[in-house]
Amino acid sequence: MNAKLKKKLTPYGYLLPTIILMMILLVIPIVMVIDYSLYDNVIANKNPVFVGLSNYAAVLKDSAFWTAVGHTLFFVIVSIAAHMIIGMVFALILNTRYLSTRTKGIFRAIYALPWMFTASVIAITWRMLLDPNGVLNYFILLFHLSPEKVTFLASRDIALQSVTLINIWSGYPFYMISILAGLQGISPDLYEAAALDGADAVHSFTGVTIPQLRPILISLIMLDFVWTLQQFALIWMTTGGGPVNATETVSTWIYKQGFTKFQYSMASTGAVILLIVCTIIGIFYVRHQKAEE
């Protein structure tokens, strides 16, 4: 081998072993859950047929399936919709130059807990605390909130709000420390001549904050975007997609397909459908990075 050719091969070589980890356990998983949609059920047929789409047509006629998918809307809009808002008032509180650097050192360590605990700490946490004889309907009968003890994560009426409370909570670090480093990041200077011009405050966060921030606000949502999209352990381990079905989210109907009806077909199906709403955002997301640069 000449010198050239493997001056060009050594940066590969080191690339090999990582790539070879990729292909075994993201790329290969990706094709067998494919190929497992085309057929019919897999797994717990020895011999399954295969049937192409037909899997992905009764998918989509599955009202379940629909329900799991207008359910999985409201969790991630009013999510990422909560998570900007709560990122950003806190990322302006930490910004500001009236709280000394002691000051914000310790509401940024506070404010940044919730995305330091992993997803099962959540969840029991959030499920002692909304439990009917837990802290929150301690305070609601002691302040007469409310005539009686509310069953947050058992009533079909407010289970849902309350696992989307919970995701809000555990999300809006990520936001808050993002946008802080934006914010830190803007030239003071624009906001000088932003005051020369006869701007107030809230000209100079509509005409300077936003727009300086806009990329990493775009990130941002569409990063939120597919990881709540996909969020199941939070969900699984407060109400397990009930009570009857109303917290189920494609993610549990899926995990609910494959490993409680044991129809793998169409829990793949169903993860295939999934993977296309996230690559679909992620080409967007790589596109808006390029755009950027």
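We call the rigid core whatever largest set of C-alpha positions still superposes within 1.5 Å between the two forms. Positions refer to the first chain, counted from 1. Remember, it's a predicted structure, so these values are computed and weren't measured experimentally. First, how it differs from the form predicted in complex with its partner chain.
Superposition of the core reveals a Cα shift of less than 2 Å for Val277 between the two forms.
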Contents of the next structure:
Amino acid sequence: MNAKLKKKLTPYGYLLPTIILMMILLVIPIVMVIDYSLYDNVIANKNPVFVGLSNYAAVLKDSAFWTAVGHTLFFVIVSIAAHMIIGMVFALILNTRYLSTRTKGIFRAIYALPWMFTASVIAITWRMLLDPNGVLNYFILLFHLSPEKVTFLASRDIALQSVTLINIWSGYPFYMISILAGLQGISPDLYEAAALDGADAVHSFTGVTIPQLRPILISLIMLDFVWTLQQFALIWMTTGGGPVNATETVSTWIYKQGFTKFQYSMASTGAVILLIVCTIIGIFYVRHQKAEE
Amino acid sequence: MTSWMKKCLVVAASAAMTVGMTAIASADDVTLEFQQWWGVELPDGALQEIVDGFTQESGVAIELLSNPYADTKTQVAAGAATGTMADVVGLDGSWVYDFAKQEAIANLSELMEADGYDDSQLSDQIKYEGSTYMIPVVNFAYPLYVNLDILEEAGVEEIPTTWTEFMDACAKISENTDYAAYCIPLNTEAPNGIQNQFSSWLWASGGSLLKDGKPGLTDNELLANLVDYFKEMKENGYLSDGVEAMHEQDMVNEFENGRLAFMVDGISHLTTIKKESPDLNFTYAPMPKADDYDGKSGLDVACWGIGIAENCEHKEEAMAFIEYMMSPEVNAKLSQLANAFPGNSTAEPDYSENDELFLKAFEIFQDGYAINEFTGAPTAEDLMRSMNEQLILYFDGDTASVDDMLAATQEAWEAAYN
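Since we've got the form predicted alone here, give me the form predicted in complex with its partner chain too.
Now the complete complex, all chains and molecules, led by this one.
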């Protein structure tokens, strides 16, 4: 092998382990799922027939799928908005100069706690809290906030809101920690300059804090959008998508198609649609990151 | 000999030794993976002790993969989809149709025939297109659990035996106590409340969900009466609060905590309930029957079934393992440990050390006949889920009549059977 060719191939040699891993863990599964979505049914059917895009037409005509899309949008948008507000408020509290470092450390640990728990622990804990015989209902009845027990997860009217509440609780610490890191990176000079120009706290927040945090906030929103869109474990372990289909999201719809109806091609079709949405967000995210650089 | 030739000789000799050793190892060191949920539900180490007996007998090692039921189900389904199922798998009757259709589990009829196994000793075999794919190892009955203290507090003197008596008892419990009378867990994630806490009432009165092996939900008077019976219980507040989000385990917790008067549940929970609530004063009773029914009662049963993965490379050894598990002695021991009834009709478990309540359940089991129409049904869990959803819609008043509710369920079921 001549030296010139060896020099050319060496970088690819270093990349090879990563390329092999990405092929096995990422590219091949994605290609397989896309391929599955083009057949009448795979796995359950040993001789699948190629049907082109007709599964996509069937999914897009399915009212249950659109109900799931609606619930997913509610779940994602409300979660992101609440994550942002709660994360920002807590980060501002932890960044204040009026609290001692020790106090801030204690609160930082308390506020970050929900992030430490796995989805199953969160689901079990909240199922007990929201149970008709649980703690929350005890206080609701004690303080006469409702004439009867509230069936948070069992009522079709409020189950989606209840599940969203659980997701908000479990997800805000990521925002809080990221925003806190951003706040600590803002130069005090900017606040001093704003104060000299007569800006009050609100103006400082809108004129200095928000613009300085903008790159972090946009990244957080895009990442949270993708993560929340794919949220499955929390919903599955609390309501299973019910009662009826009150908390059905795209991820639970896909699971049911695959693992209880054994319609793997339809499940793959739903997964590909979700992949397309996530990819679009991903492209925006990468573009945004590049623009920031 | 040149250095190059010496190197080649060493490599060739090493390769030959490796191949030889591998061949020896494959003959003697067969290890079968056995994936199931039984190990979690049996006393610690009991299943390991049983399978160790097979290893001593045959030299075939058994690696237990024990996880809770729900996890096992997901892992077995994923294994079926990817062809990576464990060699021997614990199966629920409701999974068999789909896995057999997928050709993910092996045809046991062929394996039994090849091995000359006498299958007449098996109490049941779960078939798909005429061939056996699952053998029930042990069976669990689902009798009525009754909290006697709640009944006494409510002023109910006799355990109800008919639907009318049961509704009267519910009324007294609701009026005189703070407890729920009955529970049907309807969480969509695990919709088996339809099988165990709803359909068990129908089967106890000689009813059926099927007609000639196909869905028979419409023009089914007994079923329509039962749906309305449950709606009445729901409207009168006799059911536990929040049944729509409850799992079977939540119902058991309510009963254990003394907040539920009646529940239909497997006798497999007897040991746990006794252990966790030693002061709970409860008993077993036969399911209440429809007022005008005086025939034999069908008793809901679930089973721990066993099958072999199609991708298993040692089917002969796997079949030998199943035969060992179904042998009268081993099957009797497993039944005794699991508080269950044997899948081998010649097994004679020694229940003398079992709880007296278990013996009562055994009497109830012997007085009736075992039934579970979801066993071997296509996409059984999805059938339960569609009925579950329609039942909630009817409870909530979204469906105008019981006939509409049953027609909608029938339509969903027919799609699965076609």
